[in-house]
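Below sits a lone chain in C-alpha cells, taken as the form predicted on its own.
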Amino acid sequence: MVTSSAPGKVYLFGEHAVVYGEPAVPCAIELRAQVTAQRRDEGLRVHAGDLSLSGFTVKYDGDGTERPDIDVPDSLVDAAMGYINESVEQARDAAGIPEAGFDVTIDSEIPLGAGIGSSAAVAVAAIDAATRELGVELPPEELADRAYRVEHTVQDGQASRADTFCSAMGGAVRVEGNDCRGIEAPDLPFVIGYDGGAGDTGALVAGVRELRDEYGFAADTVGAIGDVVRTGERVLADGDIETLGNLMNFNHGLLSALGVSSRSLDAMVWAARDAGAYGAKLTGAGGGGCIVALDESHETETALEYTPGCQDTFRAELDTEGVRVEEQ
C-alpha cells in the first residue's frame, strides 16, 4: 500500500489562454489531494471522501457500470470518475502490468471543480501511488506528462499542461505549450474565496473556443491575456506585489469578457478589491468556484466572510513541494 499526495494550485495569470499556446503562471498551494493505492487481484474499487469543502463520500466499482448517488452535478461526478479510471490506466501502462487491480482511496482538501486544481492533484497523486505500488518510481516530469494525458482524455482534448505540471513540481511554474519550467516567486499573500459551487471545465473551455472561433475580438482577448502573463512574469521576478495585483485585475476583466466569470465570482472579486487587496481574479475554468486575491492584511478575509454567495474563505501559502510519498 502506497499513499502519495500532490498540491492544488491557483492561477496568477493565464487560464483559458494557455489552451491556445499562450503562457500561464500557476502557483502550487498548501491544499493537497492524497491518494492511497493498494493492489488487489483484479478490478478497481474507489473510495473517495472530502472532495469538496462541504464534504461528501463516493464509493463505486470503477468498471463504468455504477455511478455514485451524491448531490453533485452529473458532469462533475462523471469527470471525477474518469480521472481515476484514466490515472489507473496510466499507472498500469507505466508499469507494464495492464491487468493490475487496485483499491484506491482519495482524501482531498481541494474543492472539486472549484478552479484550484483538484483533478490535476488527484491524477498526479494517483499515478504516483499506483506505479509505486507496482514497483515503479516515475520522475515528477513523467508524472506530470501522464497526468496531462489523463486530463486531455477526460476533457476531450482541451486540457493544458499547466495544472498537472504545477501539481507535480510544486512552487510557481511557467507553462507555454509544451514548454514547462519552474520560476522564482516571492512568498505571495494568497487569500481564497469559495462560493461553494463548481464550474464544468470542459463546457467552459468549449464555450471560449466557440467565441474565439467566431469572433476576431475574442481571439484578440485571448492574446491579450497572454500579454498580461508576459508582463506579469517580469513583475513577479521583481517582487512588485502591487503591480502584480493590478495585472490580476486586468486578467479578471479579460476572463469576464470571455464569459467565464459569474455573479458570485465577480461579487467576491469586488469585495476583495474594496477591502484593499492588491488584486483579485477568478482562478481556474470559472463559472463558479474560487477567486484568489493578494492581501497581507486580514481585511479581504473579513470582507469575503460577509459577501453574499461566499461560502468559505481561507489563506493559502505557496507550496514549494510537488508530489510526494506520505508516511504510512
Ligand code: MEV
Second form
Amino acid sequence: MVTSSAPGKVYLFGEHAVVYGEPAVPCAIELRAQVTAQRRDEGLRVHAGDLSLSGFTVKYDGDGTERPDIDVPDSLVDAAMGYINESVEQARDAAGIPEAGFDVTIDSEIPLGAGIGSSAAVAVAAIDAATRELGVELPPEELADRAYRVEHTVQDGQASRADTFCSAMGGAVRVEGNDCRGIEAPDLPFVIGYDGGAGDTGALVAGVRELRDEYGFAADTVGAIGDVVRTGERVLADGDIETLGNLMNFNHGLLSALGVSSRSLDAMVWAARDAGAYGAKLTGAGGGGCIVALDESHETETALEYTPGCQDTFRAELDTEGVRVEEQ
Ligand code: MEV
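Rather than the form predicted on its own that you just supplied, could I have the structure of the form predicted together with this ligand?
Now the full complex is given, and it begins with the chain already shown.
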C-alpha cells in the first residue's frame, strides 16, 4: 500500500490563455490531495472520503459505468471518476502491467472544480501512488507529463500543462506550451475566497475557444492576458506586490470579458478590493469556485466573511514541495 500527496494551486496569472500557448504563472499552495493505492486482483475500486462530494464509494467493474448515488452535478462526478480512471491507466502503462487491479482511496482538502487544482493534484498523487505500488518510481517531470495526459483526455483534448506541472513540482512555476519551469517567487500573502460552487472546466474552456474562434477581439483578449503575464513575471521577480495586485485586477477583467467569471466570483473580487487588497482575481477555470487576493492584513478575510455568496475564506501559503510519498 502506498499513499502519495500533491498540492493544489492558485493562478497568479494566465489561466485559459495558457491553453492557447500564452504563458501562465500558477503557484502551489499548502492544501493537498492524498491518494492511497493498494493492489487487488483485478478491476478498480475507488473510495473518496472528501472531494466536496459529501463522501462516496464507488466500485468499478473496469469500464467506468457505475456511478455514485450522490447529489452533485453529473458532469462533476463523471469528471472526478474520469481523472481517477485515467490516472490508473497511466500507472498501469508506466509499469507495463495493463491488468493491474487497485483499491484507490482519495482524501482531499481541495474542493472539487473550484479552481484550486483538485483534479491535477488527484491525478499526480494517484499516478505516483499507483506506480510505486507496482514497484516503479517516476521522476516528478514524468508524473507531471502523465497527469497532463490524464487532464487532456478528460477535458476533451483541451488542457494545458500548467496545473499538473505545478502540482508535481510545487512552488511557483511558469508554463508556456511545452516549456515548463520553476521560478523564484517572494512570499505572497494569498487570501482565498470560496463560493462553495464549482465550474465545469471542459465546458468553460470550450466556451472561451468558441469566442476566440468567432471574434477577433476575443482572440486579442486572450493575447492581452499573455501580455499581462509577461509583464507580471518581471514584476514578480522585482517583488513589487502593489503592481502585481494591479495586474491581477487587469487579468480578472480580461477573464470576465471572456465570460468565465460569475456573480459570486465578481462579488468576492470586489469585496477584496474594497477591503484594501493589492488585487484580486478568479483562479482556475472560473464559473464558480475560488478567487485569490493579495493582502498581508486581515481586512480581506474579514470582508469576505461578510460577503453574500462567499462560503469560506482562508489564507494560503506557497507550498514549495510538490508530489511526495506519505506512506509506503
Ligand atoms: C484550469 O485550472 C486552468 C485552465 O487554464 C485550463 C488548463 O490550463 O488546462 C482553464
